[in-house]
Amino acid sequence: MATAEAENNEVITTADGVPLKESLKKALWQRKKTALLLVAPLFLFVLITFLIPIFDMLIRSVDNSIAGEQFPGVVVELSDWALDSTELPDEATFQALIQDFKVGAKEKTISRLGRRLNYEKSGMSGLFRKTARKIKKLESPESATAAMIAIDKKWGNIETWRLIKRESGKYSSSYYLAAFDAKKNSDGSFSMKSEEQQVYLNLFWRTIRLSFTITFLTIILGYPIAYLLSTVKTKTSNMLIILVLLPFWTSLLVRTSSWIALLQKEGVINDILVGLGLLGDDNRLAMIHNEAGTVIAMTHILLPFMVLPLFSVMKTIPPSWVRAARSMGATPFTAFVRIYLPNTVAGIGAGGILVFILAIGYYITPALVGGTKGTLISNFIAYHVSTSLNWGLAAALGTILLLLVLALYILYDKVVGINNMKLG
C-alpha cells in the first residue's frame, strides 16, 4: 500500500530531469513572451500615433496653466480677492502686476496670456501688447495702481480683474463652454450666447445631420452594387470590384476638384441640363459651396467603404435560402425582406458605422466644395489648430467629436453587436 502511494506521489520529470509541470510553465511563458514581442511594435505605433495624441488633446481642452506661469505674483495676490468684489485689488496686486509684466515683456511671453484672455473677452490682447510696450519705461512709481491705470484705463475696470481672477486656475472649463456656445459671466455663472453668436451647436447639428444623410445615401446606392457583385460570376465580380476600388487610385484632391468642375453653375452637369432644355440658362442649379455639394462629393468618395463590407457579407449568403423561401410560396419581396435582408444587417451596420465615422471627421472635401454653408465641425477644428492657434478650443471640439463617435459605437454594439461586424 505504501509502495503504491509513493508511486502516485512521484514527480514526473523531463529527459533532462526538470519537473514536467515546471517545464510546461516555462514553455508557456516563452510563448507568451514571443507573442508580446511580436505585438510590441504595433502597440508602440498605436501608443505614439493614437493614444498619446488623444491624451494630449484631453489635457489641452482643460489646461489653463498659462495664467499661473505668466502672472505668478498676480495670481498669489488675487487669491484673497473675491470674484464678486466691487473694489479694485489692492496696491500689492498692482505692484505684482508691474513686476510680472516686466518679466513677461523681457522674455517676450506676456502676449501669450493676452491672447488667451482675448478668447474670453475681446480687447485683452491689445491691452497686453500696449502695456508690454509702455511697462519698460515705468520705474518704481509711487502708486502702482495709478501708474497702470494711466497706461490704460482698462486696468481700472473691475471686469478686467474679474476675468484674470476667473481664469487664474490651473484648469478651466471655458473651452468646453465656448464649444457649446456658452460663456462665463463676470460673477462666475454660466449663460448661453445669443442666437446670432451661436456657431458650434449649429455646426455639430449640421455635421451629424449631413453624416447621417451621407451614410443613408451610401446604403441606398451601395446595396444594389454589392448585391450585383455577389451574384454574378467570380470573373465578372472581380472586374467590377476593380471599378469600385478605382477611386482609391486617384488623389482625393483630384476627385474633389473634379466635382467642383462638375457641380459649379457653369459646370458640366448644369451645361448638360441647359443643353437638354431641362433648365433655363438663368436658372442653373446651385450645387456647390452648399450642403448639396458636400453630400454629393462625400457620398461618391465614401461609397466604396459601404460596398465592400456589404459585399463580404452577401457573398456568404447561400442563394438556396431565397430559392427555398420562393418554393414555399413567398413572393420575391417577402423572400428578400424576411430572408435576405436580415442576413445582411451585419454588413449594413459595419459599412454604416465606417462611413459615418469617416464622414463626421472629413474636412478637406467640405472645405473645397461646401463653402460657408457646407462646412463641418472638423473644418473649424483645423482652423483653430492652424490659423487662430486656439488649440484649447480645438481640443475641446475634438473631444466632443470623439465622444459622439464613441456614443455611436456603443449604440451600434447595443443594436447590432460589435461581434457581428464584418468588414471583409
Second form
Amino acid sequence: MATAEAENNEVITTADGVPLKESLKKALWQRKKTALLLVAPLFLFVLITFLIPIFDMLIRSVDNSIAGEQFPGVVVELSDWALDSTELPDEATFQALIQDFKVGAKEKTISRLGRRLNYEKSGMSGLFRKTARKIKKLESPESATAAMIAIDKKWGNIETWRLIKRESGKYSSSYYLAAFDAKKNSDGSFSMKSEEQQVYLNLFWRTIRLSFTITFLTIILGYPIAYLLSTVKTKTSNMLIILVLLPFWTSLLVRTSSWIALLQKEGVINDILVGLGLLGDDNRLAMIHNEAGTVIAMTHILLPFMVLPLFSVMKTIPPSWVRAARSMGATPFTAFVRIYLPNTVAGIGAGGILVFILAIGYYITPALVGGTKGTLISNFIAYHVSTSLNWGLAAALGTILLLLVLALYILYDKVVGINNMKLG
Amino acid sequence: MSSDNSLVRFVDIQKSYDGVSLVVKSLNLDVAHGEFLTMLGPSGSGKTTCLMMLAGFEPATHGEIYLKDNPINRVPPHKRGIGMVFQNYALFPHMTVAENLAFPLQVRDMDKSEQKQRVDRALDMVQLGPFGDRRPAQLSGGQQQRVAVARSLVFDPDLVLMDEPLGALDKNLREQMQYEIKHISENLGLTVVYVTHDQSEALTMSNRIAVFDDGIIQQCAPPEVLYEKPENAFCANFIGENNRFLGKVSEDNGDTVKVEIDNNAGTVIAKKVNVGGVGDRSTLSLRPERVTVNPEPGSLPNIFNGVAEELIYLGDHIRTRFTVLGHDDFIVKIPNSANHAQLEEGGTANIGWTAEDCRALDPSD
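Please show me the structure of the same protein in the form predicted together with its partner chain, now that we have looked at it in the form predicted alone.
Expanding to the full complex; the earlier chain stays at the top.
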C-alpha cells in the first residue's frame, strides 16, 4: 500500500524528463492558438460593431458630462450651494454663469445644455436660447445677478438653480427615471409622473404582453406544421420546408405592406366578409393600426423561427416511441401528452425564446401596422434616436430592454435549462 | 396447427403500400398458444410489415387477422393488449427505468402498490433490480434491451411481438440475450412472434420459423426440419451453409431422381423433394457436413473425384473448398478427428454423399 501511494505522488514525466502535465499543456496550447487565430477576425468584428456600441449605450444612458463641459465655472461655484437652500446662489455663481454663457454662445454649443435640461423641465431650452442671444451685448455689469434676471426672470427663480444643481453631476439617473415614468422632485426625491403623463411603463407592459401573445400563437400554429414536416417523407418535407422559408426570401417591408392591403378597413379581408354578408358595411373590422395588426403580422413573420427548431427536435423522435406507448395501452391522446410532448419541450423552449426575443425588439412591422396602439418599445427607442434626439433616454430604454431579455433568458435557464435548447 | 389452439391467425392477408405492388402476398399463418414463432427473411421480404399489421400500426389491405378468434383489423393498437419490443428499444428517455415499466400499468389505472410490485418483479426478472432510478441513457445497450423486454411483459400481454430486438447489440451480447429471452419466454409460457433477418438467431430461439421471401412464406417449420429438410432452394440457401448444383432431371424413380448436372459434369442421385418429372430443371442442395471424404468405394451412391482448392483450419473442423462436378465452390467440413482425411491444397480426393442428404429442389437462378 505504502509503495503504491508513493508511486501515485511521483510526478510522471515524459521521456525527456519534462513533467507530463506541462508537456500536455504545451501540446494543447498549439491547438488553442490555431483556434484563437480562426476566431480572431469574427471576434474583432463583433467587438467593434457590437460589444463596443452596447457598452457605449450603457454609458450614454447615465452620461451627464454635458453639464461639466458647458458650465465649467457654474458647476464649481454651485458646489457650495445647498439644494435645499432658500436663497439664490451668490454673485460669483452668476458671474461664472455669464462667463460660461459667453463661451458657449460663441461656440454655439450652449443650446445643447438647454435641450438637455429641457428633458427635465420644459422652458429651459427657450431660456438658454434667449440668454445666449442677449449675453453678447452684456458688458461687465455691476451686478451679474441683476443683469441675468434682467435678461430672463427665470434666472431669479430658485427652481431653475435647483435643476442646474441637480443635473450638474457627471452621471445622472434622470434618463432611467424617465424610462420608468418617474421624475426627480426639486428636493431630490423621486415620484411617479401623473397617470396621463405615463408612457413607457405601459409601453413595456404592452411589449411584453404582445410578445407573449405572439410567441404563444406561433407555438399553436407552428407545432402541427412541424409535426407534419417531421412525419412525411424527406422529399415532401424538403418541399414543405421551402414553403415555410419562402417568407424569408421576400422583403420584410413587402410582406408587412401586404398585410396592410389585406387587413385594412377597405382591405381584402373586410371586403370579403362584407361581400359574404357576414359583416355590415359600416361595421368593418379594425384589424390594423392597432394591437391586432401587430400581433397578426408579427406572428406570420416570426412563425418560421418557431417551426424550424420544433422540426429539428421532432425529427429526432422516432415513431417507435409513440407506437411503444400505444402498444402498452395508451390512447393516442395519452401517448401524445405523456410521451411525444415532453420530448418536444426542448424545441418549444428554443423556438419560444427565439420568437420572444425577436418580438420584444421588433421595429419595422409594429411601426407600419401598429398605429398608435400597436407600437412597441423599440419604436419609441427609434423615435428618440432619430427624431427627438434624446439619445440618453433611448439608451436607457434600450438598456432596460436588454436587461429584460437577459432576465428572461436566466429564468428560462433555471426552469428548462439552456442545455436542453435545440436550435437545429 | 388446429385453429382451436391458435392465438393468432392470419387469414389471406395482403398488404400494399403504393397500390402497385404487394409487399405481403396472401399470408396464412397460425400462431399457437405458448409458441415462439420467428419470422425470418431478408429485408424487404414483408416480415416486419406482418408484425406491424398484427400490432395494429399498419392496416391490412385485404384479409383478416384474428386474435383469440376475434377479428382485430378494426381494433386500435392500444386495445389489442399486445406487448412489443422495438428495434431500438423505444425506451422513453424522459422517464426513469421504473417509470418506463410503470407506464403500461399507469394507463391501465392500476393502483400504486400493485404497480410498484409488478415493476419490481419485472426488474428482478431481467436482473436489473437496482437500476430502477436510472435513465435509459445511463444504461448499456444490453441493459436497455432488458428493460425493453421487461416493459413489454409487465402488463401480462397475451402476445409479445419483437421486431429485430437484438440488431443493435454486438455479437457476444446478442448471443447472450438470445438465451435470456428464450429462457424468459419458456419460463413464463409466453407466445412470441419474433422478427429477425439473422438465421442463427432464429434457429437458436424458435419453436417454429416462418421463412419469408418476396411477400410469401417459403416454409414454416421447426428449426431442425427447416435445416434438415428445406422444401425449396431459397430456404436451403438462406438457412445454413449449402452446396448447390443446377441440373436437369433425367430419371424419376419415385423417392429419388437422377439429375444431370449442367455442362455434362456428371449425374447425381438425389432425394425427390420439390421437383417435377423427367426433363424439368432442379437445384440440388447438400449440407457441407454431410459430405464424406474418401469413402469406401461403392458405399455411397454419389462418389466423385474432387480437387482440394483451399484448406482453412478452424479448430474443430477443417473447412475445405473443392472443385467437384465443374463447381469450384463446393464446401466440405472435415471434422478434426484423429483419423480425419489428410489433404493438401491442390491434392485430389474422392468425395461422396447419400441420396437422402442431397435434396432435389425447385430450380433457382
